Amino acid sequence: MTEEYEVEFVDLGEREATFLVRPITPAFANGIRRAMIADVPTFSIDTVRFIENSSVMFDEQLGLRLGLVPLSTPPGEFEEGEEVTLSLDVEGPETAYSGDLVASDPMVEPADDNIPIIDLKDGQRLELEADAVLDSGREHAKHQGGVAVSYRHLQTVEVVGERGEFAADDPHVLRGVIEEQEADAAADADAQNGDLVPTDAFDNDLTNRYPEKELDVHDIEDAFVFNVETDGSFDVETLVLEAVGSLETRADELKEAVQL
């Protein structure tokens, strides 16, 4: 029997997103997580020939740059191991951008354009080759598409009071995401129970949401909020779908194993 899972976005972004997911355990968590650092391989300069570098940068510092430089790659175009050539030529006084890099295939261009590789004086070239390679975060961080990626446990929100009235007005700062079981004393007219806030919307401040109220606050042990970004090889819905399909081609891996 397949276990349904229920996913919803809080926040939604090309490169950053924010979303539950539930009923699952920690460890499936965690699973997630790991699998969208280390699992979805991108593509990243590996290799670099330099053609004429009269910079004041030495070879090996602009291939360290060059190698930071997030490429888009496209799922299911390539196999891991493959490599793209890219190529740069930029004489002073210009400033080589990421953006000046060109491709051997258009489906492999960088990610953002204005990152900055060198400053070049009147009479300083660059022109270089560089071979980019199919790669997944457990074999280089740079290979990492999901920079940023984090997660915590839902959350809810219980009035156990009144607040007394020489009580001391401290803030009770709460941070992520919880699931609106009191909506009758939000200060939000809007509230409804079961929407999910994010506590930034009323600035992390329980006593602004639930004004002069004793509060308890519980985790929902099932249900966790992913916090993700990317660097911009693609964007958060394919990182994350992407992931989960290495964690399904693991499993199916292992059961027939198993059953051999």
Given for the second form:
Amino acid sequence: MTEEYEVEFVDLGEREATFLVRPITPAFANGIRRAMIADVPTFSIDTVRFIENSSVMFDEQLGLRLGLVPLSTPPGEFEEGEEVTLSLDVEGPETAYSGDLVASDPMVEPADDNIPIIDLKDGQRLELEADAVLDSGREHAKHQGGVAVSYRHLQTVEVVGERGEFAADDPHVLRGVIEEQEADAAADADAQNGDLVPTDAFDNDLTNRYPEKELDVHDIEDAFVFNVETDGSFDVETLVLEAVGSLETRADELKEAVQL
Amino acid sequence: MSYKCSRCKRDVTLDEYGGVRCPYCGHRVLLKERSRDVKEVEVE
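Show the same protein again, this time as the form predicted in complex with the partner chain rather than the form predicted alone.
Next comes the full complex, this chain leading.
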């Protein structure tokens, strides 16, 4: 049995995206969210060998900082548990940045090169070698690929009448994405029925979009809007596909395990 | 080589019978230098 899912992107960037999936249940939406956080493996520094550290911080503190540097992780190129070595050699007076890390494999490099590691003063030096390992967020938060993953119901706005002449002039704040139901009542002349409109478009205040209207806002039961942000290890599309792929793999494993 | 005098900044090797004292300037405060070994740290 296969079900068709409709996926529509409201906003798609390299590291951040908003998209609608329907029809799905809350349980399935949460499954996807959890898979994005805990089951998509990324590279992170796991062992550091300090050759010289005359900075003001302890080796262990620098190790923790290095562990949190996101490293680019090409999907399908590495197995979980595989290692890549990086090295860093910076002499003060200068700040050591994540961009100073040199990787042995060009596919695995710091996702951002402007993360400060430590400020070195005159005469201080930091030289180290680090092993990055591919593992999942289930093992350690530094391996999370999705750093801000959330979902909520798609909302719909219904115009139930005109606002009373003496009704309070309060803002009607709403956050998320709405599906336009009564576009003819909207302030935006280009609005169409069925349009997906992020509430930022009208400053999260429904009175801007439907002036002088009495509104009824409710959730659409089986439609979920995801808000996904990655740490830069890969783009959002890869994260979502890998997460859904991991769900599929585990479902297949279960199916095979229960078969006689 | 394992200590450094805090006043004259010279390297000092501690003599078992000489007590804790810099042989060059007589200062009694010595600083322990970091070892040159490579130190491996697990990131957790």
